[in-house]
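A single chain comes next, written as structure tokens; it is the form predicted alone.
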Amino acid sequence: MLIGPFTQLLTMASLPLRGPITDDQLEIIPDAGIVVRNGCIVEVGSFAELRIRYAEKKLVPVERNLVAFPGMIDAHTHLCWAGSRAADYALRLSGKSYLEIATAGGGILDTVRKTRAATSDELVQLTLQRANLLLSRGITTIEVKSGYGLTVHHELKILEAIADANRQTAADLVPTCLAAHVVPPEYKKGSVVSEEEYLTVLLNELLPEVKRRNLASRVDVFIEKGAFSEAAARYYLQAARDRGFDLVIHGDQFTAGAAAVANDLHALSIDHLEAAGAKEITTLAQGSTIAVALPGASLGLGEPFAPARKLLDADNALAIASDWNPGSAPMGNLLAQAAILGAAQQLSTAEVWAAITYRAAAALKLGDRGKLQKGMKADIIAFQTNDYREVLYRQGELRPSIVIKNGKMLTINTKQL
């Protein structure tokens, strides 16, 4: 089928995945149509002359002054999760810090009680809930993060709550094992943290049966004071990276150091870096890791900004995600999210929608998606403008009037939201 016309259309091709991008090297196309066939793209170009060569093919029409991206995609969110921490917000508005709240026993571990109290049902319907909120919003492929179980029960049964919501969403969904988010209470023993041990359960005991059941191919793990060392970081990722596991690291939130170990074994993305100066700025540009940007968990703790601006003049790679998590970023707007980043760092338009299209993609090694040209995923999003810098300029108000996903125009039901 034809789908057109579209006042504007960004293919977001013949991009570099690395590096500074300016705007006069995005692609735009004026008055322009999408073939697609099977749920992925033909062809882009002229409406006008797409319509003359695939004149027997069904025509799909639009409404006029549509500006077309390629759907949004989210690397890095925690959508699996129960309960509130609201408590906790309010305590960070009196002056609490993200890991003093930890300390007293709020934080990620209030998180771990609600969800596991939650019924698998309640897990999946909470899920899915909030995947076609996002879906609504744009974003196609969405990454979801377990990691409020912390024990092998639990976080299995958060992972077979991703896998269902995947079922029944439009979107994609892409499972993440974080169990080693914190050492769980159950292996503390007063001021004694059993780290190596808790890991040790996770390798022997959870990530066979997350590839047994084709659960999750990606394992990450929160490098921090009061989660895990570096040094055993590093012994858990390697060992799962030998079980065939990809690697993804949150790292360089609060404190430095983790950039090297992203480095050192080739993890797919490092997430956060807040906390990275010029040292695991160079260290990651001399390897293949994508540094990915979460802007809401800088608005929702009150934290600076990751470095973007200096990530991308040294050659890196930058996605940005939303973090979407009941704690340090609860919006969960991942456009607004990168409009702010974007002016506070001045990130081009260009480098904003490569880090939340193609860059993005790259992040979680999707090869098919990110960009509207021949042989992509046909997601597509429409925005009701006749100039696509309009787009980021509402800071997320501004919200897609068309998604398509697998070339299907989608009607998202988010009432219960």
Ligand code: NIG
The other form holds:
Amino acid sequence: MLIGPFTQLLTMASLPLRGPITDDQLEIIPDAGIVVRNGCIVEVGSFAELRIRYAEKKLVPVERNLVAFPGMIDAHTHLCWAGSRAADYALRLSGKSYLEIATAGGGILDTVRKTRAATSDELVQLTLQRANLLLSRGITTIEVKSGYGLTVHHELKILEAIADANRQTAADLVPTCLAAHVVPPEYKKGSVVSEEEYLTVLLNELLPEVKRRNLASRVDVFIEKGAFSEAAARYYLQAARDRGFDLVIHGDQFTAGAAAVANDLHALSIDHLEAAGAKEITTLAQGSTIAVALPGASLGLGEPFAPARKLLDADNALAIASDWNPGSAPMGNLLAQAAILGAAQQLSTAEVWAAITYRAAAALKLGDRGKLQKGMKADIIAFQTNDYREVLYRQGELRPSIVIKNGKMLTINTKQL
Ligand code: NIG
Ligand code: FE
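For comparison with the form predicted alone, please write out the form predicted together with N-(iminomethyl)-L-glutamic acid.
All chains and molecules follow, beginning with the one already shown.
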């Protein structure tokens, strides 16, 4: 079929994986059409020309005044959770810190209690609702982490729920095992925390089962005070890599240091980086690890943003993700957050769109999306405007009126959660 005409179409083609991008590097096709077959893009170009060359194709006309982009990719979420942490949020507003709340038994462990108590079916429904909400807002690929179970049984329950939701939503969910989120209370005796003991259980009992059931190909660990030490994380990640998993890291959120681990172990991405300084930025630039900024966590916690401008200027690949979770990043609006980070860090329009399309795809090791060009998945979104710059300018309030996933036009359900 031939879809169009779009007033403008941003292909995101021929742009670099790493480093700064200026807006004049963007390929913008005016009055554009897209030819789609079997869920993939056959050709993009001038609508009038394609109409002649593909005269036999079914025409899918669209409204006037639409600007098309690749479907957005959210490379970091925790959207499989139960309960609410509004109480934590209120405590933070009255001056308690995220780490203080966590130490007092709130924080991540509060969500763990509620997620453990939820049935599989409840978790599937919660995940599905959230994924479909994101899809209606133009996010066609969504990474989803486990990490609120923290036992072999509950982590498998969560990963199964994500797999089940993935079968039911048109969005693509990319699962990640974050069983090493924090050490569960069962492994804390007084002030003694047995992180090695817990990680050994994960390596011997959980990861083989995750592999056998094909529930995730990615393993994540949170390196931070109150979570996992650098040394324990290295040991765990190395062993996970030996078992064939790709590695990702929550790191440099409050304390720097994890960037070196990411670089040494060739992690696919290191996410957070709010505390990354010159040393971490240089370290990352020497390797292949993608830097993922999570502005939603900065907004949720009232913390500084990751040094996105400096990361790009040092020739890093920068993706932006929502980190949607009930604790640090309760908003979950990737487009709004990317626009706000862009304003705060002086990222060009091109850099922001790269960070939520093909650079985010690279963080997920997905080579088949994030650009509108031949051979890519037909994941396409379009906004009611004549100027591509209008989308970030509206800071998330302008939402796509067309979402196409794998070549299928979706009906946008505006029902909010
Ligand atoms: O990415 N930093 C650690 N983990 C999550 C927060 C999870 C939570 O607070 O529930 C994050 O910010
Ligand atoms: Fe996170």
